[in-house]
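Given as structure tokens, the chain that follows is alone and in the form predicted alone.
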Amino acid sequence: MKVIEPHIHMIARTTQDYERMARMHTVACCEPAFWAGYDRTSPEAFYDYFVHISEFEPTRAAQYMIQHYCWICINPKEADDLVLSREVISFIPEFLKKSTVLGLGEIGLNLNTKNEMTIFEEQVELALEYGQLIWIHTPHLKDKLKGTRMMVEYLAGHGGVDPEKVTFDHCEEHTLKMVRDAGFWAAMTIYPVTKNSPARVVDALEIYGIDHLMVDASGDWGPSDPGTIHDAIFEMKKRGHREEDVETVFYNNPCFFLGQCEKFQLQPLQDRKKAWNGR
């Protein structure tokens, strides 16, 4: 079966990371822009790391067979520096023309401070602007219910967001339902230290079903693995679930959500109808 990961930070991984992605059937990445590990101390530095990770990678993916895409934002972690956050601004339609792109992300939350929601609303606007699709990076540990709840209202709020065009990652089970119910689509994020395990992951699926539900390895600076979707997969088809059920989740879906902007070069198997209720 073919799998699309549909959020990994490749400039944190090796090569070798793309050969393993490869012998593991992925045949298309996409990769956020965030944290680079360390605080950066300049716009310039978000440039290069734009150029990196948009001009770079897909070379580098490209060896194994692989298509990278990427996303373009300042990140929750360094967006409460309002000035610099907005230097970084003015130069993301530069690249949002670029054919790797496909929208704004990881937009968000990291503490919840007024000046990380305050560049997180004129993000969203820069993505209602230029036609953009967004992908969300929920809070870590205790403030991601808090999180959550601000940037949903404020999005369901707000009267010209699309939630058919918005996802919010590294969601957990007390987050879920809030997001799904709000109509946007939500994904989930597989660490092998801390957060969303396969298990807990197959466990929300069997909840909350598969429609508008991706899930996403922690391919991060931190303690994490590529191959934990692939744990996933096992975990999924261990339980008995139909393999064309596994196929919409690590593969269909991505295709569904990414799909609606034009440069995503892969098509789904099945369309959204059978795939969500033919089961």
Second form
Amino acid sequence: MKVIEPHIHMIARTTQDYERMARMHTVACCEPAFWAGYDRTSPEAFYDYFVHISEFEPTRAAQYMIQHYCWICINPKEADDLVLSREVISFIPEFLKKSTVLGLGEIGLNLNTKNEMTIFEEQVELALEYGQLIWIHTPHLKDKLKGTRMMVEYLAGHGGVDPEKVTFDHCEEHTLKMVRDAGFWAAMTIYPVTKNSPARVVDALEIYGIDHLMVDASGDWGPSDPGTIHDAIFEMKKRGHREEDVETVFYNNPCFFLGQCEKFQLQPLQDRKKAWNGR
Amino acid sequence: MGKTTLGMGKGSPLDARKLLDMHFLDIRSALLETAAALDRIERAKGGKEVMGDSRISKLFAACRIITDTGATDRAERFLTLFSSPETGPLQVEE
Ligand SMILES: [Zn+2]
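Right, the form predicted alone is done; let's see the coordinates for the form predicted together with the partner chain.
Time for the whole complex; same chain goes first.
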């Protein structure tokens, strides 16, 4: 079975992780632009980071026959500085032309501040102007519920946003329903302690169904592991789910969403209606 | 919102008895770790005072959610309990 990792920060991972992912049948991974663990000191630092994830990581991944894609943006944790954010936004279009860039991401909110929301809205407009997909970071822990609602309500009321082209990531039990009810894609992140466990991800699939849902491990510089997405595959099999449904969640669904960008090269193994059991 | 959730799931292919067999020891272990961690905190210097900390009250409230019978939204209510209020102005950082 082939696996696509929709969200991982390979810049923070070793080459050995690529090797492990290849052995676990990961055929593609996507790297959204995010915080480095410290605040960058200039727009140039972002520029270099974007070059790294759009040019260097694809060559590193290719050694293990993994296709590496990325998303470009000013991330929510550094978006409170309006001047810096707008300087970064000014050179994003240059990167959107690159062959491995899938769209704007991971844009969103961190502490739900006014400035973060302003920059979120400006990047949504940029995505619309350039016809790009959007990958959204929802806040952590106590800020998640409010921040998710703010963005769902904003995008649902916008009028010009096609929900099929937007994924809300890091969803949990208290935010999944509102994201899906508004017609957006939802992704669940398996991350120790602060996000989901493999078992809770499979619970969500059993409650809501397998359509419009993706699963990722969001591996980064914190305590995390690209292997956890494969733990969720094992959990889904252990709990008696059909092989085809497992394949849809971990391979076809990312193809359905990401394939809306013509640069994404992998093809789903079934059409959407069939894969989603007639939905 | 009020719309219907996109496609509903088909539930667990396994029955409740099988799931209990599968998860019983994991659940027991998670609750035991919780009991032991609370003991550790209360036993330590300043333990009596810290048991009045609002985070401890939240944890006890979460325990009450866990022991509700006839509910299938425990995880959602648990997470909502630990969420900031949804209303109120946007946070303005100085
Ligand atoms: Zn991320």
